[in-house]
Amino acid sequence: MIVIELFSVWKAYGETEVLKNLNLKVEEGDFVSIRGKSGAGKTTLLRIIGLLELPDKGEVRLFGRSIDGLKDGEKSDIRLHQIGFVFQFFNLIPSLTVLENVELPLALAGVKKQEGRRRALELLEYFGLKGLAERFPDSLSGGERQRIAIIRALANRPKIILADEPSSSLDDENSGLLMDLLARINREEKVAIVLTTTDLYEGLPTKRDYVLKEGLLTEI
């Protein structure tokens, strides 16, 4: 099953063309990297896939369905239930415990509190982080915070995870742990992952790799 399809997508900000005639297909269970320098358009590409921005031209299809004409409520529903987002700077809520942060997307999806807590604890235990459940984000290392952010992205059992430079603020050891976690999720949960990185040469556990340069996407 193809979960993401982009056909001849263009995007510009003013006179600057960020994406040019971009084509991409991602299948269920794929693990794809988009490599490129800062400002190359990687975040813009993920925002278009994640229904946070629209392309100027071209077509975007998710799960075989064109996004043209989708209402805001339909887009929000897809983002909440089908797409997990992982950001460069974690975006954990500091006033909530680790457990409450993982529970949050479940609560937003209308899952009952008891069931949401069970699911959140199950995820933390499965990935060996249950011991952090009652701690607050500020007491965690950067690597721990990012791993919790990834677990939170899994809460509603998405079919796609979009990870925007998730290792850029981590040291080599924590970056390796993060990539091991993403590889495990991809392998065991069959979740399609699209990950961006500024490192053109980093060895990643991906199945396909692309470079985004001057608006053009090239497979390597």
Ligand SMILES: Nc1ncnc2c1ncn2[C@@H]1O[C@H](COP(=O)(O)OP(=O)(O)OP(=O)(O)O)[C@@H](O)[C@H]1O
The other form holds:
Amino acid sequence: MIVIELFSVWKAYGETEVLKNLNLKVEEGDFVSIRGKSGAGKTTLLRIIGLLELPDKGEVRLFGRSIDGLKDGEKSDIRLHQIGFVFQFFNLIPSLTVLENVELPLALAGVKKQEGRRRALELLEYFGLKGLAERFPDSLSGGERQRIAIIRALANRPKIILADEPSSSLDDENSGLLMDLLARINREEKVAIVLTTTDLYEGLPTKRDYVLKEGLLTEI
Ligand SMILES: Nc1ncnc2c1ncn2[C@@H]1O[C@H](COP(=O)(O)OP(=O)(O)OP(=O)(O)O)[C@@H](O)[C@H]1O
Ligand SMILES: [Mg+2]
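Show the form predicted in complex with the named molecule, please, because up to now only the form predicted alone has appeared in this conversation.
Below is the entire complex, every chain and molecule, led by the chain shown above.
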């Protein structure tokens, strides 16, 4: 099944043309990286895929269905249940513990408190991070924070994970751990992952890599 399809997508902010005639196809269980310089349009592209932004022209299809004409409620439903976001900045809510952070998307999706807690603990345990459950984000290392953000993105068992430069603030060792985690999620949960990056990080566990330059994607 094709989970994401972009056809000839254009996006400009005023005079700044960010995406120009961009095409992309991502299948179930795919793992794709998009590399581009700062300002190349990586976040814009992920926001369009994640239904946080509309393109000016072109078509976006998720799970084989055009997003044209979807109501706001239908979009947030898709975002909540099918898509896990790992944002570039400010991933975790500082006033909530790690466990509460992982529970949050479950609560928003209407999962009962007890069931949400069970699932959140199960996820943390499965990925070896249960020891952090009662800690607050401020007390975690950057690498731990990003790994928790990824676990949280998984909470609602999404079909797609969009990870915007998840390793940008991490050293090589933590980037490696993060990529291992993403690779494991991709392999075991059959989640399609689209990850952006600025660096020439070697050894990405991806299936396909693209460069985003001058508004176009080129496979490398
Ligand atoms: N809401 C907005 N209003 C105006 N311009 C915007 C807006 N969002 C993005 N831009 C511009 O669009 C271009 C692409 O921005 P985007 O954030 O997608 O880049 P990026 O590849 O994610 O960069 P970085 O690696 O620094 O995060 C930039 O020139 C940016 O200034
Ligand atoms: Mg960005």
